[in-house]
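Below you'll find only one chain, the form predicted alone, shown as structure tokens.
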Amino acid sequence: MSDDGLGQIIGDLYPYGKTTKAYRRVPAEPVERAAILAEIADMAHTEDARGDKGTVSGSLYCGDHDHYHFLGEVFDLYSHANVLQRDMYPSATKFEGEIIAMTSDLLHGTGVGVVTSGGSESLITALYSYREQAREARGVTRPNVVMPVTAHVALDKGAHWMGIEMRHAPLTDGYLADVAAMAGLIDDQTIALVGSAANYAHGLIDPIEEIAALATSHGIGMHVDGCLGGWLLPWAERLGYDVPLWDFRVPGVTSISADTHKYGYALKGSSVLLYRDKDLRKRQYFAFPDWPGGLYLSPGFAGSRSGGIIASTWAALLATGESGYLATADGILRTAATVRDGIRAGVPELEVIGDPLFLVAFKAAGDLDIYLVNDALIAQGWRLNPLQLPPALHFCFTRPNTAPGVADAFLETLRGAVAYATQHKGEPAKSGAVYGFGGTPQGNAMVKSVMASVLDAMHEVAPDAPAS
């Protein structure tokens, strides 16, 4: 990538850069509140109208703003609440345990769980549960997971942290995990297995009960990433689709992690991981009776933590409801259903990787760049997301997606996209700098230097900004 190009993704990093004040140090005097709300109003109003249009793909799950201010409201009761202290806050025992309740419920659980920050989270946590108890029953002392190429790159992240090797299995031709590639990956230093619903990739679900069923032939558990599909497969299910086991009526998933801040509409952060049985959840706590500052006891990596999540995160549900989860899962699977069909139908050009439900992920189906594609539909105000290994690209239907019309408009913006793609074959698309560059030890040493650069500048203050 060029000096250019780096500048121009790390520069989009500071739209604010030169019409607001950088404040470096703890301004002398106190801001005036109303001069803070007017300024956080601005840039959040301005923020919210891309993704209020409807061609945003995924991150905006709910896009209600009512929603959103009625689960403000909640939130504000809460915010300083902090629930490490229970005593203090005993309802955060009843919200907690009651959002548990409610997703094990729906994924025919047993009720036994835990509310996390996110999917992250979930994930990671699932891993360290998994290697404690593999370490205290079995004496493994150099543990590995085996995942399909597609199992989401968290998990990567918290074996990156916990020394756990991480063991990637191929794609069948369908884009699925590939079960017998995987049963070559364990041995007796694994602890588990790994398989999405829907993974985040190409929105398809693997073969959960062929997986499990190979986690139980070698008595290991096997975690579904559920964090995706978790609050929309129950009701698509519900609503007759054709959405194959993959929750705890499969025998040998023994967790799950669904995120509540996606399709369950609650606020950001919000998680839950469950587990078939209270064993393999109590391999997560941490408990420390020798400590000067007291007994010492918390359920996962987190310790203080905001009421403010957990009380909103319970009224999303509430207020939600049935009824509301299935005519907003009705809008989203009929949405992405137009879309997809669409491009099978309509755009020769590209192909629709799967048989997916909520998330369309298509490729070129010869030659065609396909970020040449997304370069096109950026300039149109449509911002999908970019996939690699293969190139291709994903549109998460959501809530905003199933305004009318917006189907229809994407298609025939797509269509545009395909030719705009064409008519510049060769010419370096914009959107893949850094996409392709990879899968060699010099091209991914080069990303990581690109990716660790952006990182940087997403923490420092805008170079030109003008000081307070």
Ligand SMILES: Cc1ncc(COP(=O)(O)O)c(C=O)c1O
Second form
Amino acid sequence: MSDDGLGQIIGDLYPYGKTTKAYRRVPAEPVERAAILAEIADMAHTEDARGDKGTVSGSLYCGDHDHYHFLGEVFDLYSHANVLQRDMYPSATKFEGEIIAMTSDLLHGTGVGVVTSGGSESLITALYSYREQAREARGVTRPNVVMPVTAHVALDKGAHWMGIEMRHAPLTDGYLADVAAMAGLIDDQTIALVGSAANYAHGLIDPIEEIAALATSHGIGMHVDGCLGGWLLPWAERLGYDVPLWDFRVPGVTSISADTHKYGYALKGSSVLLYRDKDLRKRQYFAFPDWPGGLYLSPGFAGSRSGGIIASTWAALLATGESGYLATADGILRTAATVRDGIRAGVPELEVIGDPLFLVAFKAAGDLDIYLVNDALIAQGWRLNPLQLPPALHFCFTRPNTAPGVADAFLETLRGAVAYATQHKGEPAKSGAVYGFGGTPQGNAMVKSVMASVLDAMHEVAPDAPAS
Ligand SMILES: Cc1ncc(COP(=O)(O)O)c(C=O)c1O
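Having seen the form predicted alone, could you give me the form predicted in complex with the named molecule?
Every component of the complex follows; first up is the chain already shown.
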């Protein structure tokens, strides 16, 4: 990538560098609350405006500001509470237990689980539990996990942190986990298999029954990543959509992650990790009896946790209710179907990947540069998610996208974007700037160094912002 391209990405991180003062040290005197609120409200409203129009893929899920306001009220009551201190806040046990019970009921579980801070923590924690179980029960010292390449990258992150080797299986022509290829990667150090329902890239559900049977035949567990689909697919099934079995009804599925902060419509910062049995859950517990600071026990990664998140997650599930989830899922699934079928029927230059229900990924059917298509969509205010290997885009449908006219407007813009990409064939796409370098050791090293620069920049004050 050129220095200009990197400079542009980093520059885009600081839109407030020119419009607001930057605090590089704590202000000597308190700033008026009203002024703080006004500044924050201004940023929040500006930033929300795009998502509220329904032109954004994923990210927001609910988008109902009345719902958010209600959750904010609940959060307010417990924002300062630390759920670690159950003697002070026994309500946390009620909220947490009931969030787990409701999620487990939805996914036909056994009522065993934990609440975490999000999908990544749920996935990484599951890996940890399998690693501990395999070490103690089977003496595994060089653990590996087998999963399709489309399984979420947070699993790679967790494996990286915990010294687990991640073995990636290729996909079938239908973009699903190739179970035979997975079988070929298993050995006596394999601690678990993973499948997704549905995966982030293409929104497709892996053949969970087959993967689970494979896991059982090797005497190991299987995690299903339902972070994205866990709170949507059950409603799709009840609405009569063809959803293959993927939850605890499948023997051999031993854990499932399902994010309440996605289609559960809770505030950001919550997910549920369910286990089939308590023995596996126990592997993630930490108790340290010999600490001068007292007897310490905690269920997972976090120490102190916000009571606001637990209480507002519980409130989100109650305030939405079965009928609310069904009605919203109905709108999301219909909108996704309109776009999926509209691309298949009316945009021959593009190919929908697989047969998705709620997240539609598409790639070029010929030699069109899909990132040029994305450039044109961005110029018209649409924010899709770019994919690679192969180059593609996806639209993850959420409640804001169900507003009348959004699906048709998108299809029309998409046709125009394809025409733009056809006219500008051969030109470098702006939105493809970080793609195309991977796949070789030198390319990967370059991408990693660019990403590190971007992450550095995300943790700094806008360089040219005026001081407070
Ligand atoms: C399938 C899947 N798994 C896991 C995650 C990670 O979730 P989080 O971003 O909450 O950590 C995502 C996020 O989009 C996802 O789509």
